[in-house]
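Only one chain is shown below, in structure tokens, and it's the form predicted alone.
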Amino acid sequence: MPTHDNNLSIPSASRRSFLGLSAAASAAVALRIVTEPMLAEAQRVQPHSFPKDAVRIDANENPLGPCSAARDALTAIIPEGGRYSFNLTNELVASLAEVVELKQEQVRVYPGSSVPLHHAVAAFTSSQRSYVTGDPGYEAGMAAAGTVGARVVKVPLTKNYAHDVRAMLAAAPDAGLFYVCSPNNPTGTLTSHSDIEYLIENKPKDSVVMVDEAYIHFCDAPSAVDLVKAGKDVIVLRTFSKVYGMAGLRCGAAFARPDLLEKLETHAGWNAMPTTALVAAAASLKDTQLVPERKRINTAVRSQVFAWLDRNGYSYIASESNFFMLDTRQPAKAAIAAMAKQNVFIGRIWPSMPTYSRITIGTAVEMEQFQTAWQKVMTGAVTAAVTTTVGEMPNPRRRNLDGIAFPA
């Protein structure tokens, strides 16, 4: 059951939204905007540093980082880290436009995929209008809808993991925005493309669906761009933090129709972007083996993950992205706390999901070091360990979450 708890052009619609917000639109803007980053910070083991060597694969970080023409781009564009150059995004806005085939109109870019997606909850959701989104799903769109007074409405995934879009539909008639990440955060599986367009065909008059594709690069899904090229209402996200390796940079996009963006900018205002990122981002597009090179290695390292596992007997979801989930058999906590004294850091938990951890996949030799620690986990090599660390676990609302409710 579902559960309630220089050569600047900006577009005019960007202009009116940076000259004159509403009192409610201002309140919005100051909104605190939750991150993959800050909830995995929140419930690490040992908190804004990590021993040397550590393997980090908690956070569904790239290892690989950005690409060798991003990095180069990167180095060049220092000298001109005193300028705004905001040139550079209507250039980048090209480009993005010009690989999804889409309008230059219907792309915006954004610091990270994070942003839109609190901007759209400030846009489409209010205590009249619920909030719909998956069970385990992203948190961060929850956590919004809290600041703005919205219903929150967690629906279990199907028993294939993906998103029950009857479900949603029957559980919230009153719905402002229903939120898809496909493949899912934190399962790693996918929601059929045929699913989102029934979603958005049935969904309540004025509200809208937004497609998470933050990790579509890494697997043969479709995307729902085609959607917005009919000129549905939808909102597809993106971001170059996965694939491109560039979550320490902070840049991201979305594409809708130029009506639904304009409503992210009236809850949201218009700024700069940073130019590292958009150098970078620039850079990584024109690589055109980028993806397909990426997508190789970190499906034949999860491959491996995954045989693994089933040769040794350890329950997971099969995963079709860059993580995947991990049947701890026991509190999740305990087992995080215990991969940590190897070294090796795992997480996070989610509240439907307790005896399950989400694993990033990293380096093949990361992924190594990880299967020994965890062969040492699970066969009581460790189990002081466990106790006495787990209860130093931190509380995930704690430091930079304070004041943020999760629903439960």
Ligand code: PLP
Given for the second form:
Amino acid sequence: MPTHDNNLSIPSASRRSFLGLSAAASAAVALRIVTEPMLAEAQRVQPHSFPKDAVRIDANENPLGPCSAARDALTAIIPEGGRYSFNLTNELVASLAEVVELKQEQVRVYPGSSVPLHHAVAAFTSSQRSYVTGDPGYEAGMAAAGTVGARVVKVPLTKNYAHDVRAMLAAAPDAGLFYVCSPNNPTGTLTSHSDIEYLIENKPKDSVVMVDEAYIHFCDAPSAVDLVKAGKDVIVLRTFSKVYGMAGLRCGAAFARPDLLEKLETHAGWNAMPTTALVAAAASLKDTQLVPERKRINTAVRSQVFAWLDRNGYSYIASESNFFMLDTRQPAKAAIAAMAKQNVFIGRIWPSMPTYSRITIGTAVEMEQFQTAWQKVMTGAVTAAVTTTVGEMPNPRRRNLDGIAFPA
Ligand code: PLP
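Can you give me the structure for the form predicted together with pyridoxal-5'-phosphate (PLP), which would complement the form predicted alone we have just seen?
The next block holds the full complex; its first chain is the one shown before.
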């Protein structure tokens, strides 16, 4: 059953009138960006710091970091750090447009794809137009919907963990934005191109479909970029945080019709990009071996982990990405804490799957450490007592998430 939630933080009318702001402008004041590192941090056993040599596989980061061409570009740009260098933005837009075969006016770059994700939710949802997403799914858009007072409609994934596009359509005739993440965070599973097309063809008038392709490079699935090219009501998101290993450098992109890209700036205008992100991203795109090589490495390590899990009788959801959901056979929070005792940091938990934890694929060596530690947790050799509710979203130590409610 889809679930609905209106109990999300919205700016109060009195605060709005005191500030003399329009509804749209006050929503801009309220829009706070929630990201994967904030969500990962919120559930950590020991927040803000990792012990030396920790295995960090809890936030879908890429242990390989930026490629060597990107590192060289970063070093070379340091003396220019005092300049805004807008030309570098234009150059990256041109390179990206060439790679995905779109026109430059269909491409916009941002400091991470979290920015266009939030701006799209603010632009296309409202108290009259709901936000529709899969469950379990990436929570950032739900938080953004809350800040603009939009109803959040969470529709369970199908039994194969794809977005149930027909149920999404049925659940929200008032939809403003449908969010489809493929591969999906946290299950790593795909939604077919034909289902995305069906969603676009059957959605309510004036609504938009946003396809988040943060992890698309790790799988063989076709992109939805062709639907942008065809002029559909679709926004495709990409990021340099995952396969390109640039999460800390902050670079992402949105692909859409120019009129839709304009709307993303309804609540907050576009701002200058960090030049470090621009040059590292541009250098990464020039390295034509980067994506196939990193995809090959991730697939090889993931297959090795899955084979080990199979041999040992542990169950998991077969993912096509650089992370997967692992059955903890106990409250996942206890398993995460027992792993942390062994310096292996896994996570996160989703409320609809309280006995599963998401595991990011690290290096081959890190995943061997993961396996050794996991065996000890599952045989009861290492245990940890946990006192708080399993699967809860809030954490007293969470940073920047206060006042943002997540629908259960
Ligand atoms: N979309 C999904 C599904 C993610 O998992 C993430 C980060 O983990 C993002 C978007 C945002 O990434 P960034 O803002 O680093 O580009």
